[in-house]
Amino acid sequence: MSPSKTAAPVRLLTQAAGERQTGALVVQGHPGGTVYLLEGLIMYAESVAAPGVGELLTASGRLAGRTWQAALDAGTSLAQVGHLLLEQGHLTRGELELCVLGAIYDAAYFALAAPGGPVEFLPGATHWLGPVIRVEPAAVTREARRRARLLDEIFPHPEVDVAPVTPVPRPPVERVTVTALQWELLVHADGQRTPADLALLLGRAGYATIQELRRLAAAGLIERPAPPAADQPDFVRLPGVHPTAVDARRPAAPADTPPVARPAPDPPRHALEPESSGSTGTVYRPPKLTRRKPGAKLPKDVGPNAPPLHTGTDEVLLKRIRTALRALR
């Protein structure tokens, strides 16, 4: 089976597992992922959009994460991870079962979701955590698009998916009511975390995440995304910070010269008092407010000069203050 530009991921999936092929179908693009055969049937799957078993185990609780990493060191190079952490006794065959069940069938939604897309089989390739349980591909694409329509059925907007989660700043209604993984979301989401990013960081299946957020969505509390433009890059890397200092009273630059980073403005002069000065220069400290009593009201010569808000201002970090007060309400 040669990689593909065009072909269906499904169609390929049931053309290997016709052949009972034994090897890995690697889907590509966004989110993409791998679907790994074993004599035609599906042994594992994983997708960067949905946590694998050893973070399903690890961030439950239910494995160390020092176990999970020796379980890997050893295990890995002979494809026996899952088998070692049997024979140790760490897990029960039925909880890693579970597991790896039900990691095949959240990683297998996202690689098999889109309809068409790069593809490429590799013969003989196999997962590292090893034959633990098997599944029939016709069941796995059967689930994949009966979730699939579930999704429509609560949200029809698919950018919830992959944009990163924002609360509202206000719920549109006096009372909500929000389950144990939607307060979880609620709480977490900062703005900049993905649906993938969630599921990662609480240990949730990537597909448990993205319906609760449709919920969320359909009941208005979190900002529904704004689809991207025809124009728009999906990955924009920002310049990075350096920590040099800039002096912010020299002189300006003739005509011809290239221009340069501007330097930070000189602060008002009415917000600073020289303290001292000596061969190092004038130290500015900001002026003493007199004590006042509460409720009294401010000074006229304090009031019109408060100074001007900073531009600047982190809108995540406000948001996330925001929640966590509503949360101790």
The other form holds:
Amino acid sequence: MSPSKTAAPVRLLTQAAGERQTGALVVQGHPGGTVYLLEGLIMYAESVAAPGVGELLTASGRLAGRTWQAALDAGTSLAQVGHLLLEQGHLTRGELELCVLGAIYDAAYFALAAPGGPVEFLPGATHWLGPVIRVEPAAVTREARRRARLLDEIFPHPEVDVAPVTPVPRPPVERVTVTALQWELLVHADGQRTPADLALLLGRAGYATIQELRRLAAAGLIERPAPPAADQPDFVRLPGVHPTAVDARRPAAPADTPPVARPAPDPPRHALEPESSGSTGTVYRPPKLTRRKPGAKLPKDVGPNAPPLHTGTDEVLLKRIRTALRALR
Amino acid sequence: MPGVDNCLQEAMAIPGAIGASIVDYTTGFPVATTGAAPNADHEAAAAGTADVVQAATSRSLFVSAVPHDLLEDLIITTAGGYHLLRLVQTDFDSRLVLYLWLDRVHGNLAVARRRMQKLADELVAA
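Moving on from the form predicted alone, kindly provide the form predicted in complex with its partner chain as a structure.
First the chain shown before, then all remaining chains and molecules of the complex.
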């Protein structure tokens, strides 16, 4: 988040905007993102860490998935998805404009203010949403920088923004007050999902998510992740390669849990719902503080026939991939 | 179907209106502005607006007294004017407030409050 790293995307964006260009500024990296310009003004931005307009509208139930998909099918090739949604009366203009504005500033923060990799400008590229609202690039870059500063005022540890979220098993104080969004995050954090996963799953803005996570970390309610290593932080969690993950089918694997001598630890609440993680089987983090009443049975979920729960993240991911493929047509 | 600009224009048509904006109260950022702002600084006014809304929603217990209670608006009265903050309830995730600065002499608080309610509802209602 140092100025030297943010300078390149911002400089290229300012230059393209100055020349009133149309195209896409692609910032690679973790998480990276894309900012779309239309005649020098920002018309959309997207990032894997920020739910897009489609995810915001469908995850909240404002639009049925079917409705959104129909608009994508009909409007993607013409770059008129936004226009179609208005024309067919699915949204008011105010709703769509506010939703797009929120998505632009949210994604632009991740594209422009987070540490990024190589940047390139693709002239002529347009977005399938089509023109809904346009924003001055200078306002967006200024706001992205301000948002980075706000986060550091809350809790200056950027590793919280990307690491899988693990609630502490026991709060550090007797009485805890959380906001509604903090509650949602704690309930859905399972030691595997990253902040980006949680934002997509809950349909919450990516920035609002990491803002609350920094507050939770400052309050000692989520585990402090280890500071990032010298190499690039691995933003996308690969199922099955997490160093502390164990196979739920063999819960008593002694090599992975040396300090815990109990034969069948009762995992904390958040570990009771293992994520389905594709072909590699079900994994969960071994609990740090385990307490089980004598005689209590092992929960069903940890047994040999663990049912695949929580496919939400995968569904959202698949939807995004489908959307991205359509945009390439 | 009013858009954002249209909504702000109508807010400025309220008798006594001096300035209006739509503010994201998680970040204190004005996503849209029109007219004048206190101290001629829309961004500072937005940051202040966010502080006030945060105080009412999360730092005070007014809103959590009854389950499913909801903050609707906040009114700050100064010797020279009224500051109306109306929360915009969208179905999708957003934390927005419609802000109106009203002249104390030319403005009518009751009228302005009703008009703001209508504007905030129409902005997002199908």
